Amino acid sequence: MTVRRVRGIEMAYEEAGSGVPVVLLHGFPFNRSLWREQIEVLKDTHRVVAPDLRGHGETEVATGPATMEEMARDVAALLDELRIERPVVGGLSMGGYVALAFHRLFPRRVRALLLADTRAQADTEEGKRAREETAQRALAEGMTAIADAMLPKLLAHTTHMKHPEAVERVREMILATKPEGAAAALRGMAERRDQTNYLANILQPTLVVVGSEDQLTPPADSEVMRREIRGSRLEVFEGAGHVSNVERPAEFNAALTKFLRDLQP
């Protein structure tokens, strides 16, 4: 783990390997360890950077909502520090929101996109209220209450039944998140813009992946992105929920490595 000071906060990240750079952005309320299996596979052929987004893992919490644009600017500043100009940018769930915001802000800096278990649509009014209630609960009760509420929806039924180690790993990431960071991210996600009409502007190669049992951003949301992003490809992992890279790592890694291999040099 390395720490750099960017945009007024201490930002932690992991870096491994060499070659074409790949930046992996974790979901809410996780941290860079979400990408453990992907880093292990990709580091032999790529330079992989996995940061802790603001308020998560070992990266500091800043004041105010942690908007997707602020997180994207943090990532851009970190890439400047690392002298990485044009990486493949990938994100899962909230990380996908940040990846889309990064593309909107810095389209020429994106070599290709990975959008995993995420969506382009903004929150509904009901969704925004739910995020604020969850933010207040995190601050009042801590992250154990958030883990208990989220886990049934995050992971597929098969994962809960047959892979307790995956359930425990996801729980540990949630519990390690600072309540203040979780609240800031929830409020930032509630503010995010609808990116649906922007998708047609994405001209880079794009891989969209989703678990067949994803309750939070179901396959229909991924189909919207596949349809609107010209030339994109969609992979659906059977029996996976919202954290498909942890629930189906072999299938996820196979799809990602093939996508990266097929990119033009």
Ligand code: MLT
Contents of the next structure:
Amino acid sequence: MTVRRVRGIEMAYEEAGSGVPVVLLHGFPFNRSLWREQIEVLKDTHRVVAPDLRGHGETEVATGPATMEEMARDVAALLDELRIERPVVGGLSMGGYVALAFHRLFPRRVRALLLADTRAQADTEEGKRAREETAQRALAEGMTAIADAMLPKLLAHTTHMKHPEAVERVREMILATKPEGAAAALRGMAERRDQTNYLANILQPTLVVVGSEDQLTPPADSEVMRREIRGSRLEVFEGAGHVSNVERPAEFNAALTKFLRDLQP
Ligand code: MLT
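Switching forms now, from the form predicted on its own to the form predicted in complex with ligand MLT, please provide the structure.
Let us now look at the entire complex, which starts with that chain.
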């Protein structure tokens, strides 16, 4: 793990390998360890960078809502520090919201996009209210309450039954998140704009992946992105939930490595 000071915060990140750079952005309320299996495989052929987004993992919590744009600007500043001009940008769930914001802010800095278990739509009014309730709950009760509430929906039924180690790993990531960081991200996600109409502006090769049992960003959301992003590909992992890279690492890696292999050098 390395730390760099960017935009006034200490930002932690993992870096491995060399070659075409790939930056991987984790979901909420996780951290860079989400990408363990992907880093392990990609580092043989690529330069992989996986930051802890603001308020998560070992990156500092900043004041105010952690908007998707703020997070995207943090990532751009980290990439500047690392002299990475044009990486493949991948994100899961909230990381996907940040990847889309990054594309909107810095379209020429994206070589290709991976959008995993995410969506382009904004929150509904009811969704925004639920975010605020969860933010207040995180601050009042801590992350155990958040983990207990989120875990049943995050992972597929089969994962809960057959892969207790995956459930435990996701729980540990949630418990490692600071309540203030989680609250800031929830408020930031609630503010995010609808990017559906923006998708037609994405001209880079794009891989969309989703678990067939993803309850939080269901396959229909991925279908919208596949339809609107010209030339994009959609891969559905049967029986996986919202954290498809942890629930189906082998299939996820196979889809991702094939996508990266097919990119123009
Ligand atoms: C995530 O996994 O990043 C979140 O569940 C996304 C969300 O709540 O919209």
